[in-house]
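Starting off, we have a lone chain in the form predicted on its own, written out as structure tokens.
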Amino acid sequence: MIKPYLLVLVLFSVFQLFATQKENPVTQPAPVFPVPTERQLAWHEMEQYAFIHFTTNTFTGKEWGFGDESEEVFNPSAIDVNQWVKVIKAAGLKAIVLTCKHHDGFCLWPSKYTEHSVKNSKWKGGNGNVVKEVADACHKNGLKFGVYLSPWDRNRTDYGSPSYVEYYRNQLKELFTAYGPVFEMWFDGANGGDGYYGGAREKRKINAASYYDWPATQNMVRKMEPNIIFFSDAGPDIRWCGNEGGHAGETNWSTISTDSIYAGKSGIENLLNSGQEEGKNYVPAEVDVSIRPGWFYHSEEDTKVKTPEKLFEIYLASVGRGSNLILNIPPDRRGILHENDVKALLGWRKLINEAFKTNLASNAKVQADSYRGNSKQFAAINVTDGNKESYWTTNDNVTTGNLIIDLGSVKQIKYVTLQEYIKLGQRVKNFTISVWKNNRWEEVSKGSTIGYKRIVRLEPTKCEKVRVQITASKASPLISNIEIY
């Protein structure tokens, strides 16, 4: 029998324990800077969207117009932007970024600052406005709308002088005040070279790092569109992936030091592709690639459209490596997406739907070798609960860990999706994936970074348990989601 005074001591100790826990709850890990902004987090969740390259080049067969093309060349016979939107939405893409003006300077809206625009074309007797039609169709059908306005202009007489920068900013004001909301502004890295330049027909060179005064231009746009995402080689919000082949790096940090890169600088492709582990800025990569060899429509490329299988490979190498994919789909001379492109896009969507139809890890049992403060708030089950705001993590001094997902019975698996809780910073440096077979663990894959999302393709294998090991991390790893297909 417990003596009364001992019982009092036990009860007092228990009370103190609970009181201490209440006073000192288990806190979340400190952020690992830099961390994404709210607009960058929203951008990550989009994952993939469309690029539309459409201008006089569509009708001349060029990729880069020289700037001396007649406005009358632009004359689509049966333009249907609703067809673009319908197909793009059916393909699972979330937005359209339109080339409102490419390097040739021809504007797809009736800009009051130039005669080189649709207002002097034969299309609709000069009363057409492609930008308005696309923006309206996007907003009506639940797609976001983005703007590409080339900083280079091979038509303008004053390109290279201060007055051109004023002209460029005036056109941005036209676009953002009349066709918003705009989710992304795409700044191309091609700046300066040979051109028509109002009849000069010469080569002009500008200092891409200083000529446009990008900070002032971006501040101007941000005042009109506070949640805009800016794309360029160096961001500031999202960066180029360093290639147009459709792949981010196997190692892909969303962090990079922007003071080491700027538009037009050569030899930075590898840096852009992989990012920097100790980068000072959070600037994730966007992967841009065309469904055809060229960026504009050319009839001779009708048989060279990327297959659904190739597009699926690109998806795994872009979205599957923590980047967003912007896939270019150029309308043909009729002004619609070509039948071959449509077939490839819908076939691609079918492959994605089939591959990721049933998440075998949904609400599955999970065990971890440890979790932060032994608190349910950070327990292993958080990685399969479908809640993007919950996560598993470890104590501050623990930068490795194991998660074992029990599938309940033997299942065939082909893909494992991993996601970090990036609100507190990208952390994981290395991981491995193993399966339980023949009463032992068999390693089937390993990788480096995870970031917003990592999709790991495996050789099809049968197992009843999957183990994810975080073998190196910048700080306590934070895993918010694991899916198995």
Ligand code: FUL
Given for the second form:
Amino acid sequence: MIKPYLLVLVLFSVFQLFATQKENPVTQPAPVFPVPTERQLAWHEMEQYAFIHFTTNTFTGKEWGFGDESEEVFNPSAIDVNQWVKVIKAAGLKAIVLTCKHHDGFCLWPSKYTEHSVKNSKWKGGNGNVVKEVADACHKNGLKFGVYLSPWDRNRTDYGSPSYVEYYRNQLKELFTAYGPVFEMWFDGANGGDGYYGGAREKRKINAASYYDWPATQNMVRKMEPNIIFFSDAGPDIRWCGNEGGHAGETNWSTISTDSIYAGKSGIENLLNSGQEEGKNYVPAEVDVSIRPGWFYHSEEDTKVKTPEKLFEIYLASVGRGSNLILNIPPDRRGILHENDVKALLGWRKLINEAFKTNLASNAKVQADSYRGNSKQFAAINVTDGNKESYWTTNDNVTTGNLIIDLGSVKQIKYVTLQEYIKLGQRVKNFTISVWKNNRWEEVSKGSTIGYKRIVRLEPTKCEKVRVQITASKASPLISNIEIY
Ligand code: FUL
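Next up, the form predicted together with the named molecule. The previous block was the form predicted on its own.
Below: every chain and molecule of the assembly, starting with the one above.
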């Protein structure tokens, strides 16, 4: 017979246990630093947008104008930026980044700081303004607008001296005050050396690490546009992916240590392509590639426009590896996107729509081998609930785990999309995907990083269940989304 005082003790202990559990709900994992900023998170969600290269090169047939081109050559016969916007939107792209000034120094807006601009062209009798037209059309039609302002300027007499940096900053003031909001500022480290330079026609090399004093320029721009995303080889917000061929690294860390890299530094392409697992800064990669061999329109490349299939491969190697894609579509001499480019873009969109039409994992049953504190908040079901704010994760000391998605019946599958909850840092180092077939698990793919998004293409296969195994992670893995197509 149990003694009454013992019974009281047991009841009291049980009560205490519940009370402490109530006081200590399962907490979310600690962040793994560095973590993305709010503006980087918003940028990730854009996934893909357009690049537009348009200037005197379009009319001279060059890729890098020398800087001595007459303003008069810029004369599109039938410019229609609404056509650009319409096609770009239909292709699923979310923004346009425009070459407001390329290396030749010609400005697509009537800058008050130079004569080398549209104001001295024949186009619209010198009263035209491409930047304004494009910014207005974007903002009116729900696309974001971004600027490319080449730091290298082969036209300017004072390129290489401090006054040029002031000129560059003045132009940024013009652009950001008159044509905002601007979501992204694109600048590169290209400096081929020689140029017109106001008639000097010589070679000029600058010290890319110090000449432009980028931190001061960025502070100035950030004051005008607090949410601006700065692109350069080295960030600070997003980095170059290290090539212009359309592919982020198979292993792609959004983390990298930027203290020793700067725009224009050579020999860092591989580093930029894969990022660094232990990188001290969060600087995700952007993949820039042109739909044609060149960045500018050349009629002889009309037959060399990338096919929808090639563009689809690029999509998988960029967006499908956790980067954003900036796809260049150069307007022709009429000032519109060429028929062949339009056809390729729309064909590409169709391929994406077909491939990712029905998510077989939407609201599917999921099982995990373990989940954090056995709390519903971190259970497996969070990966198929369509809510990007919810995620599956494990206890602090557990850095591996598996999720089994039940498709309900045998289905043919070809793609698996994985997403980490990156707000608390990119973590996953390795994963595998297996399918349940002939009463056993068959491994069908393995990969390294996931990050914001990873799209895995499989040999088409039929199965009823799919298993995603996280085999290595920096800390508890946090998976917010799994889709299966
Ligand atoms: C490079 C430039 O030199 C090319 O002309 C092009 O603008 C590309 C996007 O960036 O660095």
